[in-house]
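Coming up is one lone chain in structure tokens, specifically the form predicted alone.
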Amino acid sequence: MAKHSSLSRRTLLKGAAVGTAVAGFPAILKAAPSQLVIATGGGKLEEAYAKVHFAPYSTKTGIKIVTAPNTNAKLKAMVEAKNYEWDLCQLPAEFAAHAAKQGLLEPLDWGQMDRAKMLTGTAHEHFVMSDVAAYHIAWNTKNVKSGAPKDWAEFWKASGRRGLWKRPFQTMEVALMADGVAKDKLYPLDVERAFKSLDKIKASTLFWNTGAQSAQILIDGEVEVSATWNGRVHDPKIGGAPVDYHFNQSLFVSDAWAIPKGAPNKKEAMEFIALAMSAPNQAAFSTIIPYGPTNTAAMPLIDPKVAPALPSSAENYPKGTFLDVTYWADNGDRVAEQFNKWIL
């Protein structure tokens, strides 16, 4: 594990401070690690990481790849404490704009990667969103038979029972395009008028906690309509489920990749961002989970028959918009709070 590295970045500072101050001594360089541990969320996005990044990762430098899981409470006290158990890690992009605001990442070597062929707003300087995943409507296909909703108003105003996810990000927003704010407005959220819409349908709505459970209460006909990830529907149509969607009004959420603020081995970190950033990893990843690439170089190589299914494709990027992670980093203690509050 990290803090386990052979020398410390105490060691390499007071020996590079000598080998300055000695002529003619030789720099002292720091050894490669002989593993790499990164935070992860866990299940299927684990699962696609280990095949397209982790293993060409290792096969191109040795160092072996271990997980952890990814909480928030530990990156901020594993920081503080300045006693690292991750080199890296995965998790969502609104958490990694909030850590970056809590002075808890390292800068991202940008010379590394092609800021320039990345998506709008997916590049920053502490985190790297890694892919497009959308928060949308979808329906159970033996209660809705025609008429599903369209868009967001529509769901409103859709009969029987609805789902939505028990928390305020991506809820509110798709509470102010069900009254009619454009998606391209949305920020900064009139929150007031987000609980007013909500109001409207509190009674009627499941508000469920999981992504796993947001697909469940679709398949087993528990909720006519409800929001939930395409990642979380997209096998179960397949397989023949009852179940249904689209990419109209989506909202688009990404995970990111970053580095605890100093991290000993921050170089070999960067090396593996800058790898499972590069189009043809993003490609590859884009094959095994339904999630769009962020690197644009990437689209080319996807295959046109798995396309279709991509948030990030030329065919359903126009039709959503982006989460705003820099005001929920801004705004989310807040709004949290209020949403807690609205939902008891």
Given for the second form:
Amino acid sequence: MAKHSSLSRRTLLKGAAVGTAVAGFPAILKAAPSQLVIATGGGKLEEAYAKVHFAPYSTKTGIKIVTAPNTNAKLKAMVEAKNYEWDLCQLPAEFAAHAAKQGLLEPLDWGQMDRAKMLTGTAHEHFVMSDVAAYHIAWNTKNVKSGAPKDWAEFWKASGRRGLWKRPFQTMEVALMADGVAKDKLYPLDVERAFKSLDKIKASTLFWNTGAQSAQILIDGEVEVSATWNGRVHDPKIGGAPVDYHFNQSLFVSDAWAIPKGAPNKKEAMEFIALAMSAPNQAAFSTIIPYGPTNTAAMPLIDPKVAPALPSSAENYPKGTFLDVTYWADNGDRVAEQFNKWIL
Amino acid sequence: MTERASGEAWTMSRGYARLLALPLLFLAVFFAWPLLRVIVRGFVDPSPGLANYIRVFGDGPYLKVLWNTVETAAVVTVLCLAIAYPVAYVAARLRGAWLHLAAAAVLIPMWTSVVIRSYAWMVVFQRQGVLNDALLALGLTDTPIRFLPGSIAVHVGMVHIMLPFMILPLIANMRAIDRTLLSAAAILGANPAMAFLKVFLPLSLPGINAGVALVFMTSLGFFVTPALLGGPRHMLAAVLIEQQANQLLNWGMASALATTLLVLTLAIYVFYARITGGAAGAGAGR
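For comparison with the form predicted alone, provide the form predicted together with its partner chain.
Now the complete complex, all chains and molecules, led by this one.
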């Protein structure tokens, strides 16, 4: 007991000394903060960020990275109260678009990033999309031994049960493609037509809530086919789980980097984002997580063996289409209300 | 403080009142004030007026979801009471090690996260899950039964999580019941059923009321379990509030929904307290 308490006291003293030393620096040099707080979704994504972005950034600048969970509502609370816990954040891109519309984000300094190299639609004034994930068709290989659906129209006709996200976002797009709308003619969404399309499969569809759930029902064979994100089934498939997928007619979605409006360490946050968006960092990230780069300069740096798993590879990218985050920022509320009413 | 100065006599109840001051201040700052802000927000965000409430009570999905929420909470409460009462009746008579064992059996499941327990029920109920495998092996069904998503799964999952909140107040109450009263009733000619109905059951009402209030109100705010185990019909109010607050950043609407749920809860509580003679809730026993 005594040993423990003396140990903890020593650690505490050491910590205090380091804290004083670090806190002393900015006062003298009028330079960088001692740490940068980044809000992320956690999990494997954060592990990849830590390896690819955090470590090099800290080495380069001497600034320590601390992470926090990226609860959407917290961004609004922080900006309203002008009391900042985060210096920057990783957010779902559609939410970033929404937040930008509500004036919750700082404009980015595009002088530090090569806007011309970004995939169309991924560079925005207040946020930059950081990776390309795909919402696509997947199936259980034990339940579906042959004739897996090649596109959403076939997915709609597939026998047995299918899984879709219990949210209008992405599900509406998929419903329209199933009804024959071309992937480049989705927006603005024909909401009525999407509901008519969804009506046809409502009874035979399991509407899931979370990405983890979509993977579980696929792997356990609770459904024959399901929409899911490639990051959810990539590892299980390699690990031998009875699940397969393809990128045909997939809907590309993304995360985004953004800075809360009025956050105090904007300069450092912007430097971090520029580093994370640089070609080598984007390439290194995509090697760990099967989400493709949005900076096209990163693609040539990626191992050709990894590329087929990435939604934004030269081979896969033409098969799908990017979700229009601006549409959802403008119409999300209204469509969500209609969707909730429809699904009840 | 001025009371002292003015020379007023110190009394026991005044002393208790002062002890309460600190917790009350804490509640005022960290509970009442934020709650008030939520209520106000429903009327002023995005613009002053009743627009949010017109939406809640309008043509949208909101009333239906609120009704689903109350219905689900009510079913879960009744099921919990039906299961918990006999368990508590037996557990309350235990002494020593057996009592500890019973308490542990009730408490230990509470230490596992609700998310994990809900996923575990998914594994049990799914098409190729434990339950269907058993039913198929026993020959009770030829094809797997579809439990997911469904009412059975939601109710079982929620009852599993809420049971301790019914059992514990019941045990606390029943342990305080003087069982010699039952002997007295028997001496006066009551058969065991009559003694239970006329003596034990009325004495256990405060425990029932506390458990019912606790389970019902907590169930109204359930989020994860119905989301994972339930279908569209089991969309509960908390899901809509989260969507408005966290996905759509529509805090006015989220506040209006939360306030409606709160008022509804209070209304049900008051109604319940009336019909059970004002004994609802743990603190209302005296």
